[in-house]
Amino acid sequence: MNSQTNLFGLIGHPVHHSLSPEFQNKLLNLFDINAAYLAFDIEKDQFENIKTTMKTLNIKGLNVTVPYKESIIPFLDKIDDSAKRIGAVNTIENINGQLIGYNTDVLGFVKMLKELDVDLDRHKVVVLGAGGAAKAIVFALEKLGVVDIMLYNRTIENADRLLENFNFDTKQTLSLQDFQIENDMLIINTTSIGLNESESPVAINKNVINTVLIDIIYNPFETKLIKDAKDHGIYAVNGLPMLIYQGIESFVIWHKEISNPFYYYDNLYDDILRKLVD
């Protein structure tokens, strides 16, 4: 590091669980970059602060993880088509002063759906969370031909709120209490509640079949609620993959001199899984 070294980050609260910053630097090693990448926990009370940090400091660029994918759009000078769909933003490109917003969850989770070959037309459709990494993931629901989906969230309203701007033929909005697991479900978490070890946002208490469970938490790398599916049978896998693709494009839009980093992906998922495992 020197006086020409690029600063790029994460930004959210808790940020101490991310694994950004490990295949984030590693991608800038293999490129010979002269940047480095942090990961910054902002309580809130600190979050309006943030626009004047980024362009003061001359950060490069950020990710941006829960809570703030939604509450960072007003502090932003532009964003592109797709984050002001999904009405959320995880990546900031600082181009001369000028921030930009975009939104690389949808493509991160739309490659890890094919990677995954799930059929989507044998499946129910289910989307656990109505927070911005669910808004992501609804719209590359909408994009990949879905046309029935349920969402259940802890308030409705928000639920409702975020559906509304979507075209699917049958939406139905429901409690997070109300869920039953039952055969042919696409489940995918977007909640963050298993970041803690010890719970779960819904009950898995039977066996199913053909039944799919992503949650896009990836570490701790097994949470609860993949335990239980699996205790019940359940495929169920975590969001790791998501997480790299997503970040690998992030990386693209930062560093648009680079063609191809997504040749990487499979060093950099096999790297990132020892750590986690270990």
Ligand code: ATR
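Residue numbers count along the first chain shown, from 1. Source: prediction; values computed, not measured. Compared with the form predicted together with the ligand:
- When the chain is split into two rigid parts to describe its motion between these two forms, K111 and I181 fall into the same part.
Compare with the form predicted alone: the form predicted together with the ligand:
Lone chain follows.
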């Protein structure tokens, strides 16, 4: 580090469990960029100072996490179209004092789905949960051309409100309790229920074929939902790839000189994954 070192970081509350500092600094090292990435735990009563702080200290970019992804919006000078539609920002770029907001969760999810090679035309698409994460994922699914969607949530009104803003040929909102596992489903769990290792948002109680499940939780690495799914013949994965890909997308926004990190560094994903899981 020297007088030319640029500062990047993460804001949220709490942030001490975040993998982003390790991950972003690893990327900075790989590409030999003179910058550092730190985690800032911001108390709610200090949050209003974020714009001035970022501009005064010339912080070049920030990731935004819970609980500020929505409340950051009024502090920004510009917001990209996806982030506007979702109503949540997880990445800020500071260009000469102009603060621009993006949502890279969408691209992170799209990239993960592409890697899984799921044929969306051959699956019934089911989303569990209707919070902020669900919104980004439903937006991604709409962008990918999904025509029918089923959204299961504890509170049906939240599910209805979420789907109001999206265009699908058929959209059903249902209670989590009424979920039944079937063949040929693509299930994406966005609820926070699996954070507790003994809990699962839905019961999986019969064997099925050609069903794929993504639980966006990655800590615990295998939620009860993933374990139950695997026990019943379902291909099930956690949300670590989405986390890594959204982080790489943020990195690309900030470090445009490296327009496609995968092109320059073939093993990028595996390298980061190994580092995080070790």
